[in-house]
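In the block that follows, a single chain appears as structure tokens, in the form predicted on its own.
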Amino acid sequence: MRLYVDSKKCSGCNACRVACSLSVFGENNPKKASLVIEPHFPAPGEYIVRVCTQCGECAAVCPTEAIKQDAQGAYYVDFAECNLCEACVPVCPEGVMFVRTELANTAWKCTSCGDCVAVCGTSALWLAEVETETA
């Protein structure tokens, strides 16, 4: 199971980022969200949303094996085992693997929990085994 996005539907409201930070850290802090919304204005006048594809590149390079896979196939960071080495950050092809010690004392990434999907008013986000367009 993984998160998919149709950036053309994104309004840039950031509700998904707030839901994400609440889910992972219990804080209303979009800077701690596991997805990125890039505004491209005035031209071409759209938002580009980057999400984790659950590719596992981060887990493959983690020297402490702090990045594990759950029963549904989503990777997550075991905060207790993360040593903040940042090896995972540069290998993320989507740029959504984070280590920012001023925000959190651990690495973090999307766990495919679906909280962002639940609050997306434009249906730009969805969870699925394989990519399927939502109506």
Contents of the next structure:
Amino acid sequence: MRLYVDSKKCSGCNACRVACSLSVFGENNPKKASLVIEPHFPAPGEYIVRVCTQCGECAAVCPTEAIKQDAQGAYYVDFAECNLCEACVPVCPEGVMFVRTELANTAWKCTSCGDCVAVCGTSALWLAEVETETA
Amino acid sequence: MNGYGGNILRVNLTTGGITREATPPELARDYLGGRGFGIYFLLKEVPRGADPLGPENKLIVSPGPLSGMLAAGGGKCDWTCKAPLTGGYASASMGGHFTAELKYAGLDSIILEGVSSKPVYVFIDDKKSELRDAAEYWGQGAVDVEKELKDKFGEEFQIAVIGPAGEKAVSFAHINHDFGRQAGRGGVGAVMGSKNVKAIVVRGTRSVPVADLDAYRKAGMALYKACKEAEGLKEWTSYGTTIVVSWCDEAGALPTRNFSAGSFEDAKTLYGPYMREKIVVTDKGCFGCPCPCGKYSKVKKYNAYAEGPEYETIGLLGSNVGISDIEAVAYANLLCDNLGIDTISAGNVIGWAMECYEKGILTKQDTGGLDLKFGNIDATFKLIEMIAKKEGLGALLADGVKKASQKIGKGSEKFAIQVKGMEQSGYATHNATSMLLAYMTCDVGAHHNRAWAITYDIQVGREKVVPEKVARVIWLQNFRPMFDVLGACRLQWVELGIDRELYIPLLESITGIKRSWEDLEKVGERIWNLTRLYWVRENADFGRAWDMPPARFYTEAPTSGTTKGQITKFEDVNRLLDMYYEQRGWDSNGLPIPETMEKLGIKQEMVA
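Could you drop in the structure for the form predicted together with its partner chain? We only have the form predicted on its own so far.
Below, the chain from earlier opens the complete complex, with every other chain and molecule after it.
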């Protein structure tokens, strides 16, 4: 399973990011969320949302193998094994792999838990199976 | 402290000193937050008789315990000060993302006090806070400066900023945020400007502690679930507050040509669905809102982007000035936002000036050559600018409709649509006695949001003057402002019909203190009485006369529209007040009696 987004439906409210920080860290702090909302105002007046596609690029470069896959196929960070090397950050194609040492002593990312979907009033977010490319 | 930032940031602009004080637990217990904190500090720290634009006045901005939390609509903060517009209490609620950021920066209030010797902005990045030179921003538009500061510091910073009107102390200058959200009413922007503060820039990265994490997540999720499953979610979110334009037009409540009528013959092009189709490009939500009423528009005719317009602006800068072009209303909205004036007061005072002009009380000589007839779009744009810059006729109007009409005289006071010096917001009340009473007794002047009782008028019979209507207004006044105390929006309850009991376990899980709505309404009643006593303290002659409605509603029936020929009797105005004072426990002059104060735990020294 992975997260999908229709940015056109996003109103920038950030409820998803609060729910995310609660899910990933058990903390009320959207700065520690695993998805990004970029507002573009005053022009052209839109929100661009970036979410994890569960592509696994982060896991592929992690030297300590701290980024693991759960039974549903979602990659997650095993906090105990992260050494904060930041190798995962630049390889993320969506810019949603996070290391901010002033906020957390570990890297973090989306686990496809779906809590963000549950609070999104405009249905901009949803979970579905990862689409695999066909030849 | 669970549910709180834990600190009060005191910014002394005279000395440049900034201190962080721990938020007293008893303050959180008794006043909860938001406008509760506002009135506490206003009564305690701003001396009696303070000049609203002088160094003694303070500007207090406060989130509440639901702000920035997993609480549907927890995006509201309160701005309190002594009001330049009215000389009484000002409390302006602002949505957007500023309040959450304050919380994450560990703040429960910022108190701006004194006056800076030069233009500054307050910069807050978590525990770091300082005053920075604002010379390069002074004189610039609020929207323009917000964009510059966002570009400079990044999207994580939230910004509240005044426009030129705030710098020039226009009495209804507002504070702008998030490209179109405002602390709109009473002149809070003029107070910020009088202190030489252009903006507050804030970022916070701290987690907010809660009392019971599991219960909190459960209660928060339950509230969001209820909102998402609400029957009206889709329609409400499509149109936001513009959904009521057609309803008001049909009910005779849409302010039309300076409130001379409640239906506008050209209103169809102001209706919500028309606007959505014509100009809206995205929904724009306040923090944590599952049902965003905010709309954001591309205004092709004027090559501009503008927040809204929302209902109030459509009413006041549309039908109230005789304009039916939604693009013109949206552009007028943007002008007001950028120049820094409240669209409600602006549309009201321009409507009054237009009526003066059409009646020959103001001439082209007075207007600087403007042909100020109802419906003149270019003249409206120009006058907005003149007000913000206090130029020509704009200087007169910048003091608000009450003072302007007193100065001009010639009977114009009778069609100055204001209470306590505040211009009435977007509901015509010729024949809607609950709503009329709500305006008469509102704690900041003629504003609708404390008790939006007009649907109750329609429900029980609009001309009726019965104790039940008065009780309804009082209940709404005690209950609805509690959302401003808690730092959340009331529209999930109002518009989606969300069961208010869902907030109870949420608040308890956050703060660790169990409170019922009955408990919360008692806090609301106490605050209502404290704000009343603030008016009494600041105005030696305060009393019944201050609660009288605009004369138009009991002297001149509309000649067209749904309420044609309808009017409230003057004797009914007085009956409404008699019943209201009795039910409130106030004397016949509208002052809280000692027994009422004692019942609410208000000691004389608190309001002396």
